[in-house]
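Just the one chain here, laid out as structure tokens, in the form predicted alone.
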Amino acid sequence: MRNGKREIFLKAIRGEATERPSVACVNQTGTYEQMAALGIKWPDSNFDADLMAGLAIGAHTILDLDAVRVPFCQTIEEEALGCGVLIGDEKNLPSIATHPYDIDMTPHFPEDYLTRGRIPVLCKALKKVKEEVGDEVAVIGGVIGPFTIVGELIGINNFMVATLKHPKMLHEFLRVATKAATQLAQALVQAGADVICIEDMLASMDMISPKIYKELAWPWEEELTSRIAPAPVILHICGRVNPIIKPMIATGAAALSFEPKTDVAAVKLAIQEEGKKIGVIGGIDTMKDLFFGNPEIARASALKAAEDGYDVIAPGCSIPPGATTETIKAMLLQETETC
């Protein structure tokens, strides 16, 4: 008997063989066309659990992907830790507006963290998603990586300066951020998440050096991953990750997600050299293939991604909200197309 979509995705993120390429998005999945079809729009679906769940499920019922995920935005942990948030509108996601700390302050972890901000909304939404999709597709809970959380707590510019001039002053912030991401991830697993995706956007080599990554980002990603186990973890970092691929492998993540600018052959070789079986996710350029592209371009990139050995064919980052359903569904491949 053939595996279902959920089983195919869960096998693929572990680097195991599947009867067809898994196709999913481990980042944001909402699009304007889905919102119109479902009658569920931003910003309401970022603040209401039923609406959040309804739009998330569109990745299954409309896009036909192997996984669904919540949330859509990247502000939930930071808001619960004291950041001010702009709610966004029908076209734009919530964003961080204010940063509660200076580098010389002592960060505080609130004991009522899991009841603050939209964390209860997110957990309720994921539980509802799991109840509705059951075992048809995989359910992904998204959390933000500690390095990125700290960047928003003290402001990205101040944070980048501190990574160079005052790195020791960041460790207490990173400890608090790791605790926040850990507690949220564990709550999402308890709510029904099959997989946790850690998005650590500021840990990109477009932002920092490999040295800073190894000293400040990696240790806390590794600790966070270890605290989420045994649930499988996907680690997503934007940009070209080849310079840090072996530390990323060493976090213990089940799968790695990155943009097509990364040399995937080198990633797979590094995984082999480390004696690991780790899923590789990506291959689709979010802007060139999905936003500015068309179904023919997206399908060609998906076929190339399968040929290049991606275990999960996926956008290298969030799906652009303006991408069409037809273009996104062009990524779907059958077994006969990759034989």
Contents of the next structure:
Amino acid sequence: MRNGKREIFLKAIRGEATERPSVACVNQTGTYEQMAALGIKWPDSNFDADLMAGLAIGAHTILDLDAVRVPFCQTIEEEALGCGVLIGDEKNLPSIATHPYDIDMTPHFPEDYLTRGRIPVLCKALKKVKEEVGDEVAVIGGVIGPFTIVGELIGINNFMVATLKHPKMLHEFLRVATKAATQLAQALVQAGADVICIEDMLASMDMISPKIYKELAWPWEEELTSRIAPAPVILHICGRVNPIIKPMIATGAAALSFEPKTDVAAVKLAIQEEGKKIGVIGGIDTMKDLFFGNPEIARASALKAAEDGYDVIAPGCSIPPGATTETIKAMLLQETETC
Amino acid sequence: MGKQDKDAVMSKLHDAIMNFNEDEARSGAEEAVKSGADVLKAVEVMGDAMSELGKGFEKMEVFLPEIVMASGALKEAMKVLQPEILKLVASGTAGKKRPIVIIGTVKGDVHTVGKDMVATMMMTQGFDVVDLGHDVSPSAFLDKARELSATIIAASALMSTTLPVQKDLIDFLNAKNVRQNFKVMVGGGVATKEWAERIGADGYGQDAIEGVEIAKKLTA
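The form predicted in complex with the partner chain is what I want next, because the block you gave corresponds to the form predicted alone; please supply it.
Below: every chain and molecule of the assembly, starting with the one above.
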């Protein structure tokens, strides 16, 4: 029997061969065209479980990708830990407006964390996605990496300075953030997630040095990944990640997701040198290919991504909501075209 | 204080930025003022140091925490130097008029790290910079630009969802028939040169250093 979308994706993220290239997006998938087609819009679908699930499923029924994922925004853990959130609107996702801590304060982990803010909405949405399409496509639960959560808890500028001047003062924050991400990830697995994607945006080399990554981001990513096991983890870091690729491999993640500005050949070589079998996800430039691009450009990049050895052809980060369905679907390659 | 001492002050300011040392930057600025050194030159020296760090950033030899701390040191020094620059401006001895830049992150976007870097760099390179922060509407950009007779409006966007607001800003200025009164620059993680051209912006900077160079060309 031929593998379906779900099986293909779950094999691909482990770096296993598949009969056709898996195509998916492990970051946010909502687009304005899907919203119009489904009659489900932001900001409501960031606050209501049924609407969140309904729009997420568009990644399967409209975009024809191999996986669906919730949530769309990157604010849920931070909100539950005390950050103020702007709710966004039809065009814009929720964003962090206020940071509850200064570096010299002691962070507090609320015992009722899993019932706070929109965490119950997210868990319910994932459960609904799993019930409705979980047999057909892989279901990804998204969580934010501990390093990035701490950045929002104390504000990015203060956080950047603290990574150099007061790294030890960040440890308790990182411990609390790891606990928050772990509890959410485990709840999402319990709700039916096949895979957890950790997005640790601030751990990018566009932000910090490899040394800071190794000392302050990596240990907590590793701990989080180990606590999510046996569920597979995709570790996504934006920007250039070549200098940290070996520690990223050492987190124990099943797959790594990054932007095309990273040299994928070097990543594949590093994986080989470490003797690991790890899926490599990406190859599509979200802005050049999907937002400014067109179906021809997106298709050419997808073919190149397959040729370059990406296990899952995917946007290197979130799908731009303004990208058209036609352009996104141009990433879908048939088995005769590759492998 | 002799030339040698003034040179030493300039060197101290340069090193304070390169070493991200706020205390040294502040005391260097105070020494510069006390000694009667050229305060505009002092700002330029610190700007050069910021540019050196910026080049290191491009090559992944310097990282954002260092840039943020260097900006902090520069701002400390500017607290001391800015009043002296204003005195020079008031007395007409500041040389060429310093163009005014209104900068901000566009409506709906709260990301400020890159915009802050551009604002800091511009400050050191002969511009008077007014930073409106984040979530800035087109009308807020225009109100402040009109109030201060600004030369440049600089709008940053980090996300694909807020990038179109840069176009909204230019459309707004056109609709108000004031587009020709200002040079409009755009930037941010998702903006490109092609995008800037498509929406009719006057300039685009891929990073803070390029942004300043474009601003200089636009005001030459």
